[in-house]
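Below, in structure tokens: the form predicted alone, a single chain.
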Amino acid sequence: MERLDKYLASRGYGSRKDVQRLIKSGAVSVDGETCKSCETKIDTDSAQVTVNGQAVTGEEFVYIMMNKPSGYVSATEDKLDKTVLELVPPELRRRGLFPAGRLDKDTEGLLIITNDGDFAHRMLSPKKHVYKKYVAQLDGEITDETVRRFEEGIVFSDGTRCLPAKLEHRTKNDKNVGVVTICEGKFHQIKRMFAVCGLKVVHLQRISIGNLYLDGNLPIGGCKSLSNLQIKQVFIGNIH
């Protein structure tokens, strides 16, 4: 027995958010009956499950690496700007496909495209402790006691409070360039945690999640599948 949200998460439906606002708006039927409660538990062997009136299958998962360019939205759809889905080549597009977190639309790198909404959910869980690595060039230096007000958690002028981040200065050359490490996906975080450093964010590109680096051979806009390997390295990895 499973749980019919979790089910069609793990059918390529989206995130486990998105699957629920999809079963209370009625579009989820279980056996001819419409079901509009995500806790009901489901025979993944013997229930017909439809959504809209088509039925649901063992669709199969993919993971998609995406190096993101800037000017692209992390959406399924945007009346406004492009998206990502935009970006992902015929021969690996699949039905509910969806990115796995999001990236500023003026943010570069790396980015996971996938059907899977169980996995999404426990890459962008803050208790997972799956940490992304950002290189971010800023508009002055990067000083000590920068370093330190990450270490300790940045506090916003709203009084949000980010988790503690570790920021190095890439070489030791270049102060004008950092690489942060965090495990939180807060609006614009890095971006408003430098803001209240006093500094800019010229330009920034993620290049990791937990273990799983952008590979420096995919060009911009580029898209590839990720192995069983790969997908595993999302998991491993901390701040340490």
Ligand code: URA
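Take the two forms, find the largest set of C-alpha atoms that superpose within 1.5 Å, and that set is the rigid core. These figures come from a predicted structure and were not determined experimentally. Numbering follows the first chain given and starts at 1. Compared with the form predicted in complex with the ligand:
Annotation: Cα of M66 displaced by less than 2 Å between the two forms, core superposition. Taking 2 Å as the criterion, C223 does not count as shifted between the two forms: its C-alpha moves by less than this amount when the rigid core is aligned. Core-superposed comparison between the two forms: CA of R93 displaced by 2 Å or more.
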Given for the second form:
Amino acid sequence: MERLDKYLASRGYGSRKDVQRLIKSGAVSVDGETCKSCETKIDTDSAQVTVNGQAVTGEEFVYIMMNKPSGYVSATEDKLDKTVLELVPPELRRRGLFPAGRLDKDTEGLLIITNDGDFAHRMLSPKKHVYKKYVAQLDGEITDETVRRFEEGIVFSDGTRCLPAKLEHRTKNDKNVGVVTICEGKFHQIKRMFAVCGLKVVHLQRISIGNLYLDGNLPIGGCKSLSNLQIKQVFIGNIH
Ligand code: URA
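Can you now output the form predicted in complex with the ligand? The one shown was the form predicted alone.
Following is the full complex, with the preceding chain placed first.
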């Protein structure tokens, strides 16, 4: 059972205030009867809700894969910068969406945008061991010593200790590009981990979250809805 105003807000009919106005105007009916009470509890599985005579359909939660471009901040609004929400199709924007986790303004790649707070929490909590993979282009070579230090757990200059991380060369020949796997999201984590080892990240891209990989056909700045299987893939195979 869910309050009518909450139900409509979660299905894209505007903010809680917008939908309360809509309900009070008499535009909403439940099981054939006009309903002007925002607190009315409805059975979301069986109630027939209409707005201006049109049936309300659609899932409660939205999950979007974005190929984040550089130059956009991972926020819902910002006074100075363009936000990733500006890249989401307008018809989905009113559904309380937010980026599940942050990529830096200059980082590209896989970002999930959703309105499911519980999903975001599970994905981001280091305790859930959801591994995120990044490709980092560096200004110097990754040595065996760098790999070893990542494996041991990098310690930042302020004493913050990172969990052990996996670092591999992307190809045998290119020692300046590393693939890093981590399951936490400290501020500027990858850049700071390499900085401790004397390397500067010149380009960073996230390529996967759990078993969900960035769709190679998704253009930079593009968005697509995730299937139920893809949503599950975030939590599958999450111990590397
Ligand atoms: N680590 C970083 O340094 N930046 C990101 O955007 C993500 C992980």
